[in-house]
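As a starting point, one isolated chain is supplied in C-alpha cells, in the form predicted on its own.
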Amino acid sequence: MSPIALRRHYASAAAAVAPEATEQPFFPDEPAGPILKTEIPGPQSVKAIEKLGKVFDTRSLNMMANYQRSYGNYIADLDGNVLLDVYAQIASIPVGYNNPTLLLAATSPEMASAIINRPALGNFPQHDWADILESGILKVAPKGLNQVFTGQSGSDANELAYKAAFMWKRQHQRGGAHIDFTDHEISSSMTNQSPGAPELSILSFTSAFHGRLFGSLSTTRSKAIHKLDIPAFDWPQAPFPVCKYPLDQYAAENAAEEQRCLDETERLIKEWHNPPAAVVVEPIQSEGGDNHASPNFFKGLRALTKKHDILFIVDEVQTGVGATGKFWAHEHWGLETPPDMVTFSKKAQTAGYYFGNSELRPNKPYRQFNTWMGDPARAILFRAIIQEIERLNLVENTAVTGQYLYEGLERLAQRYPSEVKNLRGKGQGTFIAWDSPRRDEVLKKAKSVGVNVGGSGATAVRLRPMLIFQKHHADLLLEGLEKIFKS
C-alpha cells in the first residue's frame, strides 16, 4: 500500500473514534488510536515468526512488524493490529514511521547515488561529502564541537572515541604530534605489549551501557548477559549516583550521594593501575535502568577530567537528537567548557563522535580508519531528519509534551502508588521512566491495550516515544496504562 493510500486507510479506519481536535497533529491522517484485531502475536505473525526462526535467532523478538503499514506514531503487525509505539525501535525512530519528508529524501537521486555507489570515505570520499556534513551532522553539532568522525553504530561511535582518547593521551605523554614512534613502540604493539599497546583505560560507571563491541563492552556494566564469556579489558568502574526521585525533593541526600561518587571517581582516576585516558558517561543511564543525576554531578565530572588532564566523553547515543527536550541532553547541565567528545547514533540514523580539539585527530593517516568510515546515505537521512525537526519545532514539542505526560503520570502515581514507583524524568522531555513491581507483566499487557512500550534495567518501564509524540498521544498512553494498573 502506498504512503498516500496508507494515510487514507487509517483516516477511514479511525474516523469513528477521532478525538476532538485540541492541537494541530503532525500526522493528521495517522490512526486516532490503536487498532486491535487479534491477540499479539496473531496467526499471521506466528507463521512469520516460525519461518524467520528457521534462519534467524528470534529469541529476543518483541513483535513481528509490518513497516509498510506503520505510520507516524503507530507500528503495525501482520494481523491488522496497530499499536501506539512509545518504544520506537529502542529510541531510534525520530520523526515517525513512513515520514513523507524522509521518503522524499530516500527517493532522491542524491540518495540513490549514495546507496549504490557507497564510497570508502577515507580513500574515495564523494565530491559533496563536506556539504552533506556541514548541512546536516555538523549543523546540529554540540556547542564548541565543530568536527566529526562518522561511524556505523552507537557501539562503533564509542569505540572510535575511545581510540581517539588513547592516541591523544599517548601523544601528550610522548611530547606532541611531531614526535614519531620508537622502534620499541612499533614492535611491542604487534605483540600486544606495552609501550606500543599502552596500559591505559577508559573509566565508566556502574549500570552504564556503551555498546556490545569489545572496547565498548568493557565499559558496559548494565547486565551480565551482555558480557558473559567475552574477554574484557581491566578498566575501572566508578559508582553512578543512586539518587532518590523526584530529584528536587531529595536535593540534600542526592547531593551527598553524588559527592560520594565524585570522590570515588577521583580516587580511581588517581590510583587505578591502568590510568584512565578518559571518562565516559551517559547523561541518563538508559539500558541500565533510566538512572538520573543532577547537573552538578556532571559538572563535577567535567571538573575532574580537567583537573587530571583526561578526556570527558559524553555518550549521547540514546539521549541525543531532542529526546530530553533539548537537542543534546548535556545542554541541561550548563557546562562552562564543552565535553571533549560527544558520541551519537539512534535517532540520528547515522553514528559517530563530535569533537572540537584538532589534537584529537591522529597524527598519521590510517590510525582512525575503516573501509566505510560512515555512510553518506545515512548522513543524508539525518539531514532530512534535522530539517523535519526544525520545520515542526519538534525539540520544543518534546519538552512541552514531556511536561504534560509527566504530570499525567504523577496523577497515576498518586492513584496507583504500588504500580508507579520512583517516577523520574521531570524536565527531561519524554525521557521518562518509573519502577514497576510487575514490570514484565506491564510490558506484555500493554500490547493488549494497544501500546508498544519497553523496559530498562531490572524493574523500570521506560518511555521512548518519537519527537512527533503529542498530547493526544499522551492521553491515549495514560488511558492504556490506567487499564493495566486496574487489571
The other form holds:
There are 2 protein chains.
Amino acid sequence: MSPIALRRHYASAAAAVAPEATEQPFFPDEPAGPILKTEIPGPQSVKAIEKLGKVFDTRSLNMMANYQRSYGNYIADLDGNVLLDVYAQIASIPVGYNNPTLLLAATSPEMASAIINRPALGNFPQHDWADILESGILKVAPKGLNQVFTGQSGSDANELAYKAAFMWKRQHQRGGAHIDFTDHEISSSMTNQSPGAPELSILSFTSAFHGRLFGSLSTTRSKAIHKLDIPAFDWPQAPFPVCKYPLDQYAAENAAEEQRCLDETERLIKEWHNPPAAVVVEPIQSEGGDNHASPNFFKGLRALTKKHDILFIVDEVQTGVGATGKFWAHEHWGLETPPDMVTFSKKAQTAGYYFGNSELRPNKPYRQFNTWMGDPARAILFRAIIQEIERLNLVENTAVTGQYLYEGLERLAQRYPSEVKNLRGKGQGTFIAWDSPRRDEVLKKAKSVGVNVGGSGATAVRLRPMLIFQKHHADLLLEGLEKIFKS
Amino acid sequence: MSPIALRRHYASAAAAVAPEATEQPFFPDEPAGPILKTEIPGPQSVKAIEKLGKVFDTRSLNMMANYQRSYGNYIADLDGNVLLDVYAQIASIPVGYNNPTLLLAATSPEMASAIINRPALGNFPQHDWADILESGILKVAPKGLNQVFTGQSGSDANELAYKAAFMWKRQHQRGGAHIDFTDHEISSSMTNQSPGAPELSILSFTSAFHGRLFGSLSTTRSKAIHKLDIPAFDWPQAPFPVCKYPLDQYAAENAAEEQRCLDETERLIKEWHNPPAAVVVEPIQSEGGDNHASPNFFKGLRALTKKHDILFIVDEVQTGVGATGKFWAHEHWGLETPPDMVTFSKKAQTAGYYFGNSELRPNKPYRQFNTWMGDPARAILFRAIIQEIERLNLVENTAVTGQYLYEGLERLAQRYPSEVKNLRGKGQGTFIAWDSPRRDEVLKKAKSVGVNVGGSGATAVRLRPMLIFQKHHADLLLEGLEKIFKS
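Could I see the form predicted together with a further copy of the same chain next, after the form predicted on its own?
Below is the entire complex, every chain and molecule, led by the chain shown above.
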C-alpha cells in the first residue's frame, strides 16, 4: 500500500470514532484505535514466522510486523491486527511509522546518493558532510559539546567513547599530546600487553546496560543471559542506587542510598586494580529495570570524575532524543559543567558520541577511525527527525503527555495497588515504568487489548511510546491496562 | 546534478575518446578517462575541508568528494577533478558510483519503508525479511552455510562471530545444549569473572586486521597506531606465513614457511593459557600489507581446528563479494568441509556472518541479540548489488580483468624493477598489490596522473578497484603508473 493510500485507509476509521481527549491530533488520519482481527500471532503470521525460522533465529520474535500497513503510533501485523505501539522497536521509532516528513527525506535525491555511494567518511567525506552534521546531529548537541564522532549503533557509540577516554587518559599520564609513544608501548600494544594495551578500565554500575560488543558488554550488568560465556574485561562495577518511588516522597532515604553509592564509586576509582579512565552511566537505567536516581546523584558523579581526573560519559542511547520531556535526559540534572561525552543511537536512527574538549581528538590521525565512521544516509534521516520534532514541538509534547499519562497511572495504581507498584518516571516525559508481580503475563495480555508494550529488568513494565504519543493515545493505553488489571 | 544529467554530462566526454581496449564497456557513458583541473586539493576543496575540520576530525582525510558527480569507476571532487578510483572507499564500492541498478533499488518504495521504519529485527521483523534474506544475502552464501546473523559493520560481524564461537565452545565443554548454566557461572558472569566470563580466546595471526572494537581489535595485529592505549584481551597470535612472490616460483620455500606457521598455530592452540575457541583468518591479509598464503596453508588451518575441536572463522570483510575472481576468496582453497563461519561487510554494504551448523544458534534466545540486528535497507541494497553482479557477470570480469592487469603489472615490474617489488595476487582477480620503496610518494603522485589508489601495511600499494573495472580502465591505470615510475 502506498503511504497516501495507507493514510486514506486509516482516515476513514479515524473519522468514525472521535478521540476522547480534546487536543489536536498530529496525524488525523491515524487509526482511531487498535484493530483486532485474530489472536496474535494469527494464521498468516504463524506461517511467516515458520518460514523465517529456517534461516534466522526467531526465538526472540515478539510479533511479525507489516510496516507498510503501520502508521503513526500503530503497528500492523500480517493478519489485519493493528496495535497501539508503546514499545516502538525497543524505544527506537521517534516520530511514528511511515512519518510523511521522514518519507520525504527518504525519497530525496540526496538520500538515494547517500545509500548507493556510501563513503569512507574519514578518508573521502562527501562535500556536504559538514552541512549535514551542522544542520542535523550537531544542531541538537548537548550544551557544551560541539563536536561529534559518528558510529553505527549504541554499542559502537559507547565503545568509540571508551576508546577516546583511554587515549585521553594515557595522554595525560604520559604528560601531553606532544609526548610520543615509547618503543616499549608500541611493541607491547601489538601483543595485547601493558603498557601499550594499558590496564585501565571503564567503571559502570550494577544493572547498567551499555551494549553487547566485547568492551560495552564488559560494562553491561543488567542480565546474565547477555554476558554468559563471553570473555570480559576485569572492570569495576559500582552500586547504582536502589531508590524508593516516588523519589520525592522518600527524598531522605534515597539521598542516603545515593551517598552510599557515590562513596563506593569513589573507593573503586581510587582502589580498583585496573583504574578507571571514565565512568559511564545512563540517566535512567533502561534495560536494567527503569531505575532512577536524583539529579544530586549524577552531580555527585560529575564531581567525583572531576576530582579524580577521569571522564564522565553519559549513555543517552535509550533516554536521548526527547522522550523524557527534555531533548537529552541529562538536562534534568542542571550540571555546572557538561559531561565529557554523550553517546546516542536508537531514536536518532544513527549513532555516535558528542564531545566538547578538543583533547578528546586523539593526538594522531587513524587512532579513532574505521571504514565507514557512521552513515550519511542515517545522518540525513536524523536531520529530518529533528525537523519533525521542531515542527510538532514534540519535546514539549512528551513533557505534557507524560504528565497526563503519569497521573492516569497514579489513579490506576490507587485502584489496583497489587498491579502497579513503584510507579516511576514522574516529570520524565513518557519515560515511565512500574513493577508488576505478573509482568510477563501483563505484556502478553496487552496484545489482546490492542497494545504492544515491553518490559525491562525482571519485573518492570516499561513504556517507550514515540514522541508523537498524545493524550488520546494515553487514554487508550490506560483503558487497555485497566482491562488487563480487571481480568 | 540528476543521475540522468550526470550520465549525459560524461557521455559527451566518452564519445570524444574511444577506449583503447576492445571489450564492451559496462557503462558507455562513464568518463573516458580522468579529468584534471587543479592540484588536489583544489581551492574549493581546501575551503570545504577547513569548514569540516571544525566539527569533524579531518586529519585522515584523503580527498573531499562530490558523489553526485562521481560515476562508475570515477570519483569526482569539488574542483572539477575526476579520478579513476582503484581504492573505492577502502574496497567498499562494488558496482560503481551512482550505479543505475542500485539507484532503482534506493528509490523503491520498499527502500523508503526500510529507511523510515527500521525494525528491531530480533523482536519485530518485517513480514518479508525471510524473502529479503533468501533472494539476497543467502543467495550468495558460501557453500555449506545456509544461515546468517546480520550486523552493522565488519568489526561488528567479527565480534558477533566470536561471541557465537565462545557460546558454542562453552556449550561443548558443558556437555551439550541441554545442560543449564550453574549458579556460579551466572553470578560470576555478572562480575566479569571466570567461569561465567570464561578465560577463552580467539587466535589470530600477525599482521591480521579484523576490526577496531574491543574484541575485534584484540585480534587485529596490523599496526600499533590502531591498538595503542586501548585495553586488550590476552589472546594469542600465530605467525602468518611470510611468503615469497610469486608464490608458485617459491613453492618449496613457501611450503616450509607455511608449515612452520601451522606448527606454531597448533602449539598455541594446545598451550596458550587462554585456550582458543576459534581461529580467525583473512584469505588475503588486506590492511596488514596484502599478504598471501597458499590453499594448503588454509587447508592446514581447517584441519587443525577440526583436530582440536575449535571453530574456523574466515574473515571475508575485504576479500568477499567478487573481487578475487570468486564470489568468496576462500573458494580458491578447495576445502573439504566449509569454514564454520564466514564474515562479510564492505562491498556487501551490510554485514554479518554466515554459518551452517545449527549448534551455532545459541541454546537460548537473547544470547545473540541487539536492538537492530542488521538493517533491512542495507540488505535490500545488497540484493540489488547481487543482481548487478549477475547481470554483468562481474565475478568472471574480475577474474579476466585481473589477469590482464596482472600481466600489465608484470611488464611494468620488468621495466621498473625498483618500483614494483613482490607483485602479488596472480589468479586472485583484481586483488593485486606490490611493494614500493617510496610507497607514500607513489600514492600521492597518483592523483596528479588521475588515479585514486591506496596502500596497505608499511610498503604495499594495494589495488582495490570495483567489480566493474575493465581492461580499458586497466590500460589507463598502467599508463598512469608508468608516468609515476618515470618521474
